[in-house]
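Take a look at this single chain, the form predicted alone, given in structure tokens.
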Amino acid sequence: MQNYQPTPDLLNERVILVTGAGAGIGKAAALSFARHGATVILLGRTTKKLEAVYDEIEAEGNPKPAIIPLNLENASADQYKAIADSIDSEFGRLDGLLNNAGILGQRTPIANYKPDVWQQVLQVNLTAPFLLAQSVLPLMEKSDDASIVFTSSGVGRKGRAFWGAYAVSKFGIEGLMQTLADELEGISSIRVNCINPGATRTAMREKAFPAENMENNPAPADIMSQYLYLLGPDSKVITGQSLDAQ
């Protein structure tokens, strides 16, 4: 689904919750979603930053977001599920989840790696996703079509030097993805996938390859047919699949 062309109204009516809302492709998904009719929820640490989202839907004319701030890193179990009913209270189902925050952490050895970075990392980006799908499981079972999606990489594929708990995590997305993709096959209206975004011009990809001119990566606003497809009714019967955005 590469050349993939949404509707306009692809996602009119839904409500979703994108978390890394407030810079890089989180954002450029909550902007995409919200012009295709979705209801945003923007999910993040800073709050000047997802503020910053929200004023930009809302001057287009799109349908009105919410805010959740949120430190990925010590967030608990309890603040997950406060999140859920927070949602439950105020759109009664939730029909979209795009788990995208996360940290780079060290480039470095594996003899190098520093425990408390290696921590912070797998907290981020694999047990925070993990804690927040949990927490809204019930609320997506409400929709009639609900999609969850993990953001993958290239090196939760195939392992490479240096990636340490980055790619770690990746794979642990994966193994993720698929266990629940699994668990909810033919008896559920959710379907779970993974998206790997590839070379794409953020601030995280400019931290990992500092010598690598950006301008040669597509901006974030530019990958988004495969995040919509995904989101969006089209991909229906899509469950436990790997994605590539480009």
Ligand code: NAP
Given for the second form:
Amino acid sequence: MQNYQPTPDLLNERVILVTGAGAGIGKAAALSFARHGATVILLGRTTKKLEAVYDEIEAEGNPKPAIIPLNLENASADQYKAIADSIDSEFGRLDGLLNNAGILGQRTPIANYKPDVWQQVLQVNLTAPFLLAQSVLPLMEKSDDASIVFTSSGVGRKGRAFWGAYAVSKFGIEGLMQTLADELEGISSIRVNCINPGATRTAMREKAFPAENMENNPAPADIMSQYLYLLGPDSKVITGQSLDAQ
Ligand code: NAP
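Can you return the structure of this protein in the form predicted together with this ligand rather than the form predicted alone?
Now the full complex is given, and it begins with the chain already shown.
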């Protein structure tokens, strides 16, 4: 599906939640989903960035988005419940969830890895996507064609030196995806998959590879076709898979 061509109205009438929607790949995904007709719920920790994306979507005349400010590092069970309740009362269902927010942590040997950074990375990259997906599952059951996407990485499929908690969190996300997909297959219309963006020109990539010429990497807006595929109706039969965006 690398050459997937989305139709302009692919996501019409769909309500899709994107985490980390204020910057990088999440911002590009939110804008792209809105341009294809979706009502996008923008979740992130920096309200100003979310508001800028909101304004861009509105200025383009696309469906009015919603904003949920949330720090995934320390969000409580009550906050996740409140999010599900507010989506339920505003939209009555959820058709798509893109778990995209993530942090890099340290690029250092396991021998030197700081335990507090380890906890932080596992919390944001793995536990938070679990908590969010769990809290909105009943809302996704109300959709005829719901899609959950988790964000993986090349180092979530093969461990590599100095990637520490980041790599482990991405292995975990692949495991969470496979487990949930297997649980839901045959008894639910919710499909569950991973996407690996590949090297993409964002703040995270720059932090991980400071010496790299960033211009050689595609911009987030250039890698959206697989995201659109997974969030739209054409991937209906796909579940338990880990796709590459590039
Ligand atoms: P990015 O530019 O650093 O953006 C990360 C986003 O996550 C930002 O919107 C950030 O919000 C948000 N975020 C971070 N911590 C958060 C928290 N505690 N609570 C809520 N939101 C939080 O990264 P990116 O490159 O777009 O990465 C997006 C996803 O792709 C990540 O899961 C990453 O692991 C994965 N990935 C990226 C690449 C790549 O080459 N870029 C390659 C493989 C996988 P703020 O802006 O407010 O900080």
